[in-house]
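Heads up, the chain below is alone and in the form predicted alone; it's given as structure tokens.
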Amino acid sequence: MLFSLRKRPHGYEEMDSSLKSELGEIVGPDNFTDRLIDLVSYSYDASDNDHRPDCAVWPSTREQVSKILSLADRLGFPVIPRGAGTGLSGGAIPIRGGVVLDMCRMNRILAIRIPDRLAVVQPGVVYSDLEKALLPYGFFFPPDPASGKVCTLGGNVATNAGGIRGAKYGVTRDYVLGLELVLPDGRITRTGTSCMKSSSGYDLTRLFVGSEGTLGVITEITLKISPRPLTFQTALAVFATLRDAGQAVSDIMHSGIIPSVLEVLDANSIRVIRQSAGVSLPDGSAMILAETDGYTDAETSFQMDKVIEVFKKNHVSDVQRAANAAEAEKLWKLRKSVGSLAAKLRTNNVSEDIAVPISKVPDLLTGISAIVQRLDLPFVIFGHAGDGNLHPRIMYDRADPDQVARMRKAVAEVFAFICEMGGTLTGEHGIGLSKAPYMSLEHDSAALELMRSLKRLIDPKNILNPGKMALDGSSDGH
């Protein structure tokens, strides 16, 4: 069968009906769509980017993924892997059209092997579903993304997702033992091992973790799992200044105690929660939510006592210790609601996830606040202070050119500020489209060329998720 691809004004190609029919034959007619209502749904994620694909498919086997990529390799159309669309950097936006590869129907937990401390899953498994499956065994998968109830493990691997437990337990990369992948030319391969350690050859698994669907399509994941802690303690601390809160975080993280969670909220976050959620919170310029965990009450209490000692040395104005699990859960629900509550302040928002060395957290908090205040836009700052990863969320109205200009200036200044401190553009969300124009702030020209040469080597026709991470030297959409 012959196919034709019509050139679009922007240089990439538009699929015709015969090619769409072939895609439908690969996955079955019920697993293919080019309906406008579906294409609109696939035109955006949780970021402030959008572009419609030509069509979308729901593969259910690695063989189907392989056939689709073999076809794309032969004809040169873009393929964009997608999880649940919860990404905040535009990583799943089909900026050059093509086919969205929705992996949600490859959603089986294939094995839970407690003696080997691992689980084998397909990429469409939702994070919280794995957590529920591990619960009866007394195990858990430590990374805890805020979108854990809906995000998929394939998306977590593609972006190297983290969460509130990162200070103690690390991020997704620390738990991926091996992957099954389909390469851009349709070949199926495996990386890594089911062993807890390996020094065999280049670490290809780590190359693909965090590659945002630009090098291969994940079809199976082997994850390390951990015994679940049995006891927890939670405390809320209020500070008169952001700097005091930031210094408390820095001091805790080299005190000999590593809390399982150490989250910070600025004054604007506190105000948003108080006004929008109708909750009474203590007055202050910053709050820290801390959690310790372990296997005995004595262990977690000892850790929390040490944390509170550090709070007191940094001029804490109020400390509240949760008396039970119900009180602790209320506190964590408030923390997880900050982003969505703040987003209501304006029509649009950008949510960044910059990170710095932990000793720089005090400077980070005060510096970001000063930048965005000067540009007169609503904002909140919250996030995972225990590993230096914060989420400044800036609200604006995209219909107002002046607000858009001020937002872009604020983002650029924040990125320049954190890179000058030895920080990174993204701690857990990925580069995607949103941060692509700023890659040269963090990476020198040799590093960028090495990344681009790897992309050209593995995906010479630029089929997989083109236009992302500045890998082709472009910054589409900006």
Given for the second form:
There are 2 protein chains.
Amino acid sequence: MLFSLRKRPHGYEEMDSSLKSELGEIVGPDNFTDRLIDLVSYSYDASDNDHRPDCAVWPSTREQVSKILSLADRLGFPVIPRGAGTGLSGGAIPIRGGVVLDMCRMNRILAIRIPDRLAVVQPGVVYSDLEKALLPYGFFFPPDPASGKVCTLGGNVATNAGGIRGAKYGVTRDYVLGLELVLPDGRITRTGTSCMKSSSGYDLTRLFVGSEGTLGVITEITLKISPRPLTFQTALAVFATLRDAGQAVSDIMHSGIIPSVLEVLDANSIRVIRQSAGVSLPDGSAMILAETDGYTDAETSFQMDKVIEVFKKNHVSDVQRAANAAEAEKLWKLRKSVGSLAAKLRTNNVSEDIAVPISKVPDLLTGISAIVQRLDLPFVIFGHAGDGNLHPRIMYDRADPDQVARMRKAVAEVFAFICEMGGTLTGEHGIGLSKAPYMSLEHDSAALELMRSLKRLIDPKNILNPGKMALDGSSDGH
Amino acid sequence: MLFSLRKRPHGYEEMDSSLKSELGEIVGPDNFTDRLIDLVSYSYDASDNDHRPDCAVWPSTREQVSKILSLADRLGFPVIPRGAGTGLSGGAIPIRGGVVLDMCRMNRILAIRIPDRLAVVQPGVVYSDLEKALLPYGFFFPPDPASGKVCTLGGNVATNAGGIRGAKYGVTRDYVLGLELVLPDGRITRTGTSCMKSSSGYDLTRLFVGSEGTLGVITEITLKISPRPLTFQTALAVFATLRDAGQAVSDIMHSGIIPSVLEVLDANSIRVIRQSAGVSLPDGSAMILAETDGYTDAETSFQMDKVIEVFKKNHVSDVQRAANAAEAEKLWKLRKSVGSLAAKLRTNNVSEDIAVPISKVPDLLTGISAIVQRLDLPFVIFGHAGDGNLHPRIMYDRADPDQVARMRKAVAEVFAFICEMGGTLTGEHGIGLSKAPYMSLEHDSAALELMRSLKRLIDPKNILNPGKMALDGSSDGH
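Next up, the form predicted together with a further copy of the same chain, please; the one we just looked at was the form predicted alone.
Now the complete complex, all chains and molecules, led by this one.
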């Protein structure tokens, strides 16, 4: 079978109509598209990168995925697995064309096995659909990404997604027991186990968790799940200085408890909320939302008392402790509104995702503020202080090249700054395109070379999601 | 530089005196040995495998480890990293000769950073030494392997060790944030992060966790640590039938809580304890030791009430709930004595380490009992029922070839049986030599081939701990 293909940059060829119809035959004509409107849709995710694919398919079985990869292995076209496209690093952008595998139709929850403490799902299941399915059993899947209402579990696994409860409950990686995968040559394999523990062979499962679709296509996920806590306590604290708030975060560890939530918001976030949300909120340079959880009120009170003790030691200027669920909801609303309120300040914004060792949170807050202020762009900083993972959001106007240049400079300076202090480029979003150029700031050359050699070993023809994670040494998208 | 080396099976050559003196120069003469008594010591671990190395060294720096591996890379001799030699699968046996790297002199705790929730240690630190160092801060390192008083953290990482609190707290893998490693060609690299979260690049750290010294030599470990719970409750329950006990384990998950400990002991274990320990213990077919933990008595009581409710529903014949720490200690003693008491029944014993999905614990208990009874060997079964990880211990006399043959048959049948029901060959001990022949019962051919290709990629000359984990397709030791 021969296709007449036109060479494009990076050596990939444009798909011709006979190849497209072969793809259509694999998935069925209703599950194939090369309509312009679809190609445009699939050219974006939630980052500021874009590039159109040649076509897209909605596979519904692992066998279809296997056939597509076998074909790609033979002919050498890019295959880009995609969840809900909520990624903030460009991980799902078909930067070298090819076929997008939209996994959203593989969206069945295959099993919920409470006695075995696990759920088996297809990759297209939306995070919150699993949450809803687990609720009647009193269970939950803890990672809790902010995009939980739309993002898919396959995307969560591919990016090792985290969320608001990471300090206490960890991230996606901590809950993936096993995977069914299609390898780049079309072979189907299973990794991991349905047991709570296994030391059997190399940990293939976690090699694929966080690999952003560059090593295999996930077709089934076995997840460990947890019993839901039964009670919660929530408090909101305002501090006069960033340093006091940061020190409080760092001191919490000395108190011997781990709050289920410890969110920090900077002065700009507070200003945005005060101006836009029409709520009465004391002025301050930083705010912390804390939550403790447990089975009993005694347990949540014990922990919240400790948290508030630490706040007081660090000169908190105001603490509101929610007396009931309604009051807690009000405090949560403030935290949850900041992202969308801040986004209104300019046409565009970039949401970063750096993490540092927890004790560096004060330095991180002041250092980032200094960088972005100097470059004269509006910004807010908020995020998961309890695990050192903050989201500076920098506002700019894409139509203004000067603002774009300053935004880029700010991001680059922030990455250099946080890697200097032992931080990581991404706590929970992944590397994708956006952070690929900065990988060598964080990883030494032997580690980077090992990552690249793993990619070459498993995907020697560079079929799966090419151009991402600096795996071929390129820096697409910048 | 040329050495006159004698070829041995598997292609490795016997080390001559000039190579040995070069190794001695790297580590210093006091840190090198080829005395017979040392070679015999290093020919064993806690499994029933043995093979002598050519020599052993005690490196004290990563640079020494790097030089040794560079030399091995050039000359092709096996290098076997070793912790305390407590492994039960033969992972530290120098089955093809070579040099043992005894890491016990790299035993410094480099940092305890409470605000960052981490500890940085050298691989030779003994588990309980880290425990002692963390105690004044109110922190602990949760995996809690049974050999904690002697085993090293390097060995824990190499085998992904687990322990008695795995159901609630997870295993070593869940706590390793980053590693410093020497690769088989002598290059030194760092993987992972000092942050609580990172999605930056492939998860190299967890590729090395559980790799049993076959991919790199660990020279530094960054571990996440946790605040210690403050209160505990303990109860011991006796059941008339194995099935009732197993069903209680499986039902616990429906109660919405996870006990910190849920240990099961079979009828033979109970008999051994009654006969040998001189304690009054009701007769029964199975016993469960349960512990709950938390910050407050309300929390531990709430959980223990749920546990006992489940026991009652499953026809428990006797429950003792410890009223205080001294009573709890008495109950714990019963559980802890079973291993050593049972070991007295015959000269030798093999301690297995299988795990199954939690709901299969009843089938596992009855199925294994049937297999070993049929082969007419004394045995006890006990272990961590809360995470489905049980340790059948089969007694035999090594001097009796018939008993050895029946023991081997029993082990092989047990592995086939548990893999059939979706179990794993090893919950927390590793594959080593003992389980290498059974890898294909658990892993499909694509997964096994991927493991082998990872080994060839990272250690193309097969220098590091050769002959283990079925990575070269051989089945040494059987």
